[in-house]
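Given next, in structure tokens, is a single chain: the form predicted alone.
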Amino acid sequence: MKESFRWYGPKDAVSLADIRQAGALNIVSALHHVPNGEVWEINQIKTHQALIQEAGLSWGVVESVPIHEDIKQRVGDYEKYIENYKKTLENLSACGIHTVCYNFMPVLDWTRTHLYKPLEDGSTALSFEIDAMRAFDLFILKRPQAFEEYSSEAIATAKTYFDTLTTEEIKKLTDSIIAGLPGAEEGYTLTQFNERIQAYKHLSKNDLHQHLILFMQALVPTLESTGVHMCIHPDDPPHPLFGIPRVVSTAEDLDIYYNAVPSRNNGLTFCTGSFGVRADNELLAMFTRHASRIHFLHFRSTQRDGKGNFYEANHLEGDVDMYAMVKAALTEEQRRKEEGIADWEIPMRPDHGHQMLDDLNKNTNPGYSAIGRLKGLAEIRGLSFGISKMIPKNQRFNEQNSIDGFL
């Protein structure tokens, strides 16, 4: 696997020099200063690319080229924004960048209620607490439809939770959810956030599925002519938020999408953490089914409690069988290499590390401190090295292999 690190640009507290010392030579980055919907011009791409190359690294994956909300809703100037998106893809290809991670999550990107959950060892982790989310929705955001969507028991529990919060804790919870994470393209006030949510209230899950499919169908000719792989990231967390359905959360969602747009350029970012939040997602089976179109990997593990709460676990712990997932990735790479596929090696980055050691005293992007991700990379690198010595050269990984036999 191509060992990679995400870099948020020159203002990132984790420098390119830090990343190079970690041993990850492949950079995952984006032009976060370009407003959503605008074209990434070649000169802008090359300027960012030059910074990375001067540090002895390579910009291999874009994460992300954001999709304008008009495209998701198919309203307003969505056709113009699709054309702009095509032009950005053409410009990235002209600069030698052919892997683009993106998501189709309405309004918000990945969402957590707490950015610095204290762990027993003194480090902190990103976490999602269902009562905190409901308390925010019902009593802070005061979304009009919220009381109709939750059970009386859930409302009572959320109210009890809300009543314990101080003014400072209310602000911290609000900022964690809607004020925009470092590197994110947008943040909202409560009023703006409510307005964005209400714009989706007439859209069903089927509507959003169709909008995603129509968007990708419009891009496929550009992708195939430029050789760019678009790799959709699963919903995080993989269930509806604020009454808005999500469409990249389950095996069924993936089947709907890829049956409608089967081009290999319509790829998948396989995030073990996002899919792993749902106990009903069988990760290895999902990987197996879509292995040929996985062009980017996010390896992380979450620990869920069965009540809707979860936090970011250590990379080799939690609910994800990281051994099985790394072995699946390495075996798929071997299959591609033996079949003569040029892009056989899959970029992988350790995702959402703990804030720990000296980084506890630094102002780093939540989930993206240096040391926590370095620990995750080291663990995955060691696991990968060991597994690579065990895989027979003639072993194949395909949809016909039984999962039990594969393990």
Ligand code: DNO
The other form holds:
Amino acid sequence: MKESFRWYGPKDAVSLADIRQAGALNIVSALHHVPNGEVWEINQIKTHQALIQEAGLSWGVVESVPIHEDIKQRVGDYEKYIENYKKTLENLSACGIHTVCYNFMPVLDWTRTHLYKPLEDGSTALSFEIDAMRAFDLFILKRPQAFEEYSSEAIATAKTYFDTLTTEEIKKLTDSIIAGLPGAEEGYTLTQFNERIQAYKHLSKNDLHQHLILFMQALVPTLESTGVHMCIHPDDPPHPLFGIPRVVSTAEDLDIYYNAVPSRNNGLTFCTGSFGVRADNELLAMFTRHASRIHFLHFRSTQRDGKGNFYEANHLEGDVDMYAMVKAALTEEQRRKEEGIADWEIPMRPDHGHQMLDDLNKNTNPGYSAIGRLKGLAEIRGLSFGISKMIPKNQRFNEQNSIDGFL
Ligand code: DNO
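Alternative state: the form predicted together with D-mannose, after the form predicted alone:
Below: every chain and molecule of the assembly, starting with the one above.
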């Protein structure tokens, strides 16, 4: 796996020099200053790329070129935004960047209710608490439809939770949910957020699936001629929020998408932590089914409690079987090598580390402090090194000569 690290640009508290020391030479980054929907011009891409190259690193993956809300809803200027998107892809390709991550989550990108959940060992983690989310929806946002959508029991529990919150906690919860997490590109006030949500009132899950499919169908000729791999990121969390459907949450969602647009350039970012929040997502089966179109890996683990709550676990703990995931990734790389595919190596970044050690006193992007991600990278690197050493040199690494017998 090509070890990678996300860099948010010159304002990131984690510098390129820090990343160089982590040993991840492949940078995952974006032009966060370009407003959603606008073309990324070649000179802007080159300026950013030069900063990365000067640090002895290379910009291998874009995360993300965001999708304008008009494209998701197919309203307004969506055709213009699709044309702009194609131009951005051509420009990235002209600069030698061929892997682009994106998501199709309506209104919000990834969402957590708490950004600094204290863990027993003194570090902190991102977490998602269902009562907090419902309390926000019902009693802070006061979304008109929310009372019809939740059961009376869920409303009562959320009310009890809400009643414990101080004014400061209400503000913190609101900011965590709608102010925009790192990379989300857009943050909202309560009024703006309510308006954005209402715009989806008439869209069904099937409508959103179709909008995604139509968007990708429009892009495929550009992708195939430029060699760019677009890699959709799963919904995080992988279920609807605020009554709005999400369409990249389950194995069935992936089947709908890839059956409709089978081009290998229509790729997948396999984010173990996002898919792993659902107990009904069989990660290994999903990985194996779509292995040939996985062009980017986000490796992290989440711990769920069966009631809708989860937090970010240590990378080798929690509900994700990281051994199985690393093995599956190495197996796919082996297959690509044997097929003579030049870009056989899959970029992998350790995702969402805990805030720990010196970073506890620093102001860093939630989930993106240096030390926690460095720890995750080191653990995954070790696991990968160990697994690859156990593959007999002259043997194909596949299910038949599975290495499980060694353990
Ligand atoms: C969060 C990230 C997401 C991701 C986007 C991809 O940590 O994984 O923000 O970058 O959803 O478009």
